[in-house]
Every structure is written in C-alpha cells, then in structure tokens.
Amino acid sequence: MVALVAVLVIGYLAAKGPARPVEVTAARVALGQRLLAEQRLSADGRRSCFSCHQPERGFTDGRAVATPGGLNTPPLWGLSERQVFGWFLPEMHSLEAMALRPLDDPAEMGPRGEATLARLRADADLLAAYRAAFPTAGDLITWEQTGAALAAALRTIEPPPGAYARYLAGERAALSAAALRGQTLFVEVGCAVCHRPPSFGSDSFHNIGLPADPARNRGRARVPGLRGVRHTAPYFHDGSAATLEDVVRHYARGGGPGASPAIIPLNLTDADIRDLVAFLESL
C-alpha cells in the first residue's frame, strides 16, 4: 500500500508543467484577467469568456453541454500543466491558440475581426493596459497580444486547495478513512495510468464509449484533470454523468460500446465506489 500511495505523492510533488513559450508578466496577467470578463471582446459585444466559464461554478457553466458546440464546458484551472488543449483537438499545442479559439467561432464569441479590435482601441483605459502589457507595441492592439494576455491570466487560475493538497502538506487528518482507501484503489484499479499528478489528468485521448461521441477524432476525448472536480459537475465531454458516482460506475462497468481497450470492467463493490468518490472529492 505504501508503494502504491507513493506513486501519487511523488508524482504530485515532482511533476512539472510544460515550458511557457510566451513571457508571463504581471501586466499581461492583469490585462488577461480583465479580458476574461470583457464582453466587447465578442463580435456581438454581449458575451465574455466568463459567460460560459463562470468562476462561481468552478469556471464551468453547470450545464450538460454548452449551447454552442454541444460539448461540456471544461474548467479553466490547471491549464499551466497541460501541453495540448480542447476536448478533441490534440493538434492545439498552445494555450495562446486555445484562448483565441472561441473568438474565431461564430457559435461562441466570434468571428474575430478588425471591428472588435477597433472597439477595444477606443477605450483609452484598456489601451493603456495593453501598452503596459506590451510596451513595444505602441497603440496597436492585436489578436496575438490578446491571446498572449488571456493565456497569461489562464496560467494563474488554480483550483481551490482540496483536502488532498493539505494531506500532502502534512495535515494527516485532512483525508477521511474513505478517501485514504479510495487513494489506494485509484492506483490499484488503474485510474492513475491516465489521471496522473499533479493535475490528475494527461494529454492523452481515449474513447470511453459514450453514446454521444462525435465522429471527429474517432470519439477519443482528452483525459481531463481531476483537481477541483467536485466543483465542476456534470461530467464527461457530453455532460452525461451528473455525479462523480455516475463517473466511477461508468468506468467500473468498462465504459460503453466502442470504448478503448484500455478501459476494462473493474471488480468494484458499492463500498469501493464510495471510497473512490471520497478520494476524487478530496482533490
């Protein structure tokens, strides 16, 4: 058991996120935080990033699927630890590119164009914030700068500290007996193969056998991170799991038709499932 738990603890403490290709400064973070709430960034001037990624809902929207795109809205925290982004877009290797993607899509905030940039430039206070973030750019607000500022802010968003983090910091009473048993099960039944510390996710893609799997990418969705997961229901890329217990039971029965060979039925009792849920909630 000690060796199994060490797999998680060592991974959580030692794992490092990818290198940051664009410089992150305090001024860029401040600008990006402002832009996340800026409705004028959308083509119609009525939607912001926070319209779907609501901070009070764990940077999700509480819906099974978002109206545009038909996919569950993923949380925004822990992105600094990722190297690929999007549910079905493994070719998107840049957080800057990911931040701009909703601004391209007319079903979300786009299409982005010069009219939107002109609207931003007309705000003297906002223009000053761009100048502070990009001092060599003069009065020119660009989409490249906007993506860099949004990405800088996104890299600072972290989930609230859970019981597991406090446990690793030495507060041994932080985890319940059920969560401790769930921690061991998490490794024993193979959850940690894909859900690896520190984000308890990975940049791999798998088909988990959901009926609503789209044809794109052969139904393979990115493995989501699990930190802060108790705040972000419903679950799966199609939002079909209402609770964490639903998630665990889906995997316990080996996923659905067409699931990846890596997803096999698990011999879990109801007590085991409750313990795994307790561990997930501790993250």
Contents of the next structure:
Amino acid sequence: MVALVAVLVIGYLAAKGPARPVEVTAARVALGQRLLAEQRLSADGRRSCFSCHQPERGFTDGRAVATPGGLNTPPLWGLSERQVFGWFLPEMHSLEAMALRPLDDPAEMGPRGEATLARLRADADLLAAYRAAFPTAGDLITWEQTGAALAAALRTIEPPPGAYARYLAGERAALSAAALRGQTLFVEVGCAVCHRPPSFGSDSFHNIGLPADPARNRGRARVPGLRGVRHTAPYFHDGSAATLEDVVRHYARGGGPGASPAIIPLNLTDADIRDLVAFLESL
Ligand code: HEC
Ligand code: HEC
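Can you switch from the form predicted alone and show the form predicted together with ligand HEC instead?
Whole complex next, starting from this chain.
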C-alpha cells in the first residue's frame, strides 16, 4: 500500500513538474561557455550573448534598456534556482528555449536560420566540441543542441559572493551594523514577502507601479533575485532606477499607479533608506 502511494505520488510529481532539462555534462557546459561568446550565432556575425550580458558588468550592459522599446538586460546568474524566465513571460519555463530567444529577434541577434548552422558546421574545431557534448547525435549541429549547451553553461553561473554570504557562512563580522539593521527592515517592511531567501527573488509576478506597457503581462513583472544586485545597475525592467537608493525610494513612496496592494507607502527615514541599501549591497 505504502509502495503504491509512493508510486502514485512520484507519478503525479513527474506529470506536474517542469520539463526535465537535458542532462548536464562537462562537455556540454564547456560548449555552452564557448557559445555564450560566439559571434557567429548572430545573423550579422558581430554580436554574441556577451554583447549585452557582459561578464565584467554582472552579465548586464549598464544601459536602461537593451534595444529601443525593449527591456533592461538581466544578469545571467542564479538561473539554476528559477523555474520562470524573462521579465514578463509567465509561460516561459524552459531555460533552453529562453537561451535561443534572442536568436529569433532581429533587434538582438536574429534571425537564426540554416545559414547560421552552416557557418558553425564549417568550423571543424566547433564541430568537434558539439560531437563531444552530444556523442550519439552524429555530425550534426542543431538548435536543440545549441539551446541545451547554452542552458547547461548558464546553470553554472553564480554571482560573486558578497558580505552576506560570508556572514551566513559564519563570519559574523562580515555584515556592517547598517547592513544588519537593513536586514531587519527588509523583513519588517515586507520586502521579503516577494524577495525570498536564498535567491531573494521568486517566480511570481507583480506590478510595483512603474509605467509599464499594459500589453506586457498587465504590467506584472517577475520578482528578480537580488544576489549580486550591487553589480547590475540600472534597475527595474525599464532601467528607470539608476541606483539602489532610487529603488528603495520608489518603494518608500508606495510605488506608483497600478501597483499591487502589497506595495504601500513606507515610513522610512533617510537613515532607514541607507540601511536598506547597505543590506542590498551585501547580497
Ligand atoms: C541585445 C541584447 C541581448 C543579447 C544579445 C542577448 N540578450 Fe539575453 N536578455 C536580454 C534582455 C533585454 C532580456 C530580458 C528579456 C525578457 O524579459 O523578455 C534577456 C533575458 C535573458 C535571459 C533570462 C534571464 C532571467 O533572469 O530570466 C536569459 C537566460 C538570456 N537572456 C540568455 C541569453 C543568451 C544565451 C544570449 C545569447 C544567445 C542572449 N541572452 C543574448 C538582452 C540580450
Ligand atoms: C509585491 C512584491 C514585491 C515587494 C513587496 C517588493 N518587491 Fe522588489 N521587486 C518586485 C518586482 C516584481 C520587481 C521587478 C519590477 C519591474 O521591474 O517591473 C522588483 C524589483 C526590485 C529590485 C530591482 C532588481 C533588478 O535587478 O532590477 C530591487 C533592488 C528590489 N525590488 C528591492 C526591494 C526592496 C528593498 C523591497 C522592500 C522595500 C521590495 N523590493 C519589495 C516585487 C516586490
């Protein structure tokens, strides 16, 4: 009986769970790392993922939005702990698919096509890297393999550890007094309702009262993770907050028109705002 229940529960979880990602191997991670920098993936042969997700800028580009009318470039770390990708894409549950998305957009790296694959296949060294990553697939380079390799590499990217990580690891002096007060405030004023540890994000969608295009998921954005946030200014989906202080002041005002009822004006002093910023910088 117990065994039967276990089988049913496992069967239920398997049916409900997200599509299982392709198995991660060292060769796939290595290929994906190479493809993140590969300009031949783009239609004009001049752009790679790193053109916007620049490793030295926390895998962002330092700009408000990546393309005219587009969105702020998010960092590429902490993705292994997410189930939903993109700012306004509640249906996007596949990192493999998200990794190929910029190749369909002519404003980013697209359009992709057979010509792109032919260019990659012409490089014997790259072909060998694909063969090592997908040993049973023969001498083909496919989009499916490309998405799987990119996703494998993306799942390994982590932000550089901040003072908060050292604090959690037992180094009690790592957090300043201001950051410790900020941590308490972060919980007290409700930030942690949406920004949940350990990622300080969540796969839920909320409108925080920015002037969002209502066609984009009715202005409801996915809650970004905050580890490494000190490296990725400017902030918000529209890049409208230049600094973490601007972010906290947005929340202190109670957001703006259309904000979720969870966003209410906060009674924060300038010192409280500095403490919250110190905590965010430690993450
Ligand atoms: C022109 C700039 C640009 C280029 C080039 C680019 N991206 Fe992005 N990337 C963005 C923007 C903007 C978003 C947010 C898109 C959205 O939310 O719909 C994004 C989002 C993502 C996300 C989702 C992150 C998250 O937190 O949910 C992943 C993964 C990603 N890109 C991977 C890649 C890969 C892999 C490449 C190369 C094949 C690439 N990007 C090339 C700008 C770019
Ligand atoms: C109701 C849920 C919710 C609450 C409460 C909330 N946030 Fe957010 N937070 C979000 C969402 C959603 C976004 C993305 C909004 C967008 O860009 O449209 C965000 C964005 C951010 C960002 C920018 C991250 C980036 O990479 O651009 C920071 C920093 C942040 N929040 C900190 C806080 C702090 C500090 C508090 C408490 C004062 C707080 N949040 C309260 C949902 C919430």
